[in-house]
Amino acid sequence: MPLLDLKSPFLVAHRGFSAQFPENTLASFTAAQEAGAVMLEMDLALSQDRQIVILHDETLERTTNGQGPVKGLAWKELGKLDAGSWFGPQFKGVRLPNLEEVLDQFGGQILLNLEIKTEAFEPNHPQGIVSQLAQTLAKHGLASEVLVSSFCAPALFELSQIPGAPNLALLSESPLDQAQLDWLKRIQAWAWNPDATLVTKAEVNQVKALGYKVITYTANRPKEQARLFKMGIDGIFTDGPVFR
């Protein structure tokens, strides 16, 4: 389904079914899909040999048995790490995926929200994460089914300049201001993604009046989700267990 056909309101599986499975793994994404999610959210980092790796943190310690920065190891080494045992012994041996694996398994099956991590961005680098992402999506023909988000507006702008770029969303951890509005226009954004604990109805109304979607992060309790949807928010990132 093309992203433009997505109907509001909707829930997004935040790092997959991360309430019950190790985040950002194929197991977590599969579980979210089976639970009825319409969109999977995941984080993009870059390995030493410039492979796009699905990992939230800049370093490996929290969610793998590795150590040090993700960019300090090649994919051959990263792909061997255990990314499941930290969450529970039943997930021992679950591995880090790379973007190619995710697209091979889920491309064309479910919408994807790919977050470029700020620390992974290298402005105008010919082999940087932006160029690697654009090339990978073009190869798979999935740009219309992908939403790329980031707190790093320059990364989104650089991506927006590449022919055939996917839809873009600006993440925000602060109240709406003119700088964010300017970036939304500059990147021709599809959505503004604010912090669910900070966003106000006035901001939602202002952004939606300009033609952008609003997707908030992260709300897991049904009452909180209902409050946000009542404000007119289009989508909510959630860890689960409900994605419908």
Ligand code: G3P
Second form
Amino acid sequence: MPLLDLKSPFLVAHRGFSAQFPENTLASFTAAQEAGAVMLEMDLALSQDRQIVILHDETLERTTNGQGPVKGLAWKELGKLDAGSWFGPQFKGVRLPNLEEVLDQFGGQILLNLEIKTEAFEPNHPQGIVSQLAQTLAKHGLASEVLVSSFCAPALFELSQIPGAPNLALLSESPLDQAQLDWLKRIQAWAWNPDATLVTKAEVNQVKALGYKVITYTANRPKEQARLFKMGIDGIFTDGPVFR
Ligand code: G3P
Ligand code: MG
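Mind sharing the form predicted in complex with the ligand? What's above is the form predicted alone.
So here's everything in the complex, that chain up top.
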């Protein structure tokens, strides 16, 4: 289903079904899909040999048995790491995925929200994460089923300049201001993605009146989700377990 056919309100599986499975792994994404998610969110980093790897942190310690910065290892090494045991012994051997594997397994099955981590961005780099992402999406023919987001507006701007770029969402961790409004316009954003603990009804009204969707992160309790949807928010990132 193309992103543009997505009906509000909707829930996005934050790092997959991360409440019950090790985040950002194929196991977590599969579980979210089986639970009825319409969109999977995942974080993108770059390996030493410039493969796009699915990992939230800049370093490997928290969610794998590796050490040091993700950009310090080639995919050959990263692909062997255990990204499951930290979450529970039953997930021992669950590996760190790369973007190609995710697209092979989920492309065309479910919408994907790919978040470019700020630390992975190198401005105007011919083999940087923006260029690698654009090439990979083009190869898989998946741009219309993908939403690319980032806290790093310059990364989104660079992507927006590449022909055939996917729809974009600007993540925000501060109240809406003129700088964010300017970036939304400059990147021709599809959505503005604010922090659920900060977003206000006035901001939602303002941003929606300009034609952007609002997707907020992260709310897990049904009562909190109901409060946010009542404000007119289109989508909410959640760790699960309910995605419908
Ligand atoms: O995209 C929503 C959310 O994932 C942004 O924050 O730190 O969980 O990547 P983080
Ligand atoms: Mg994220």
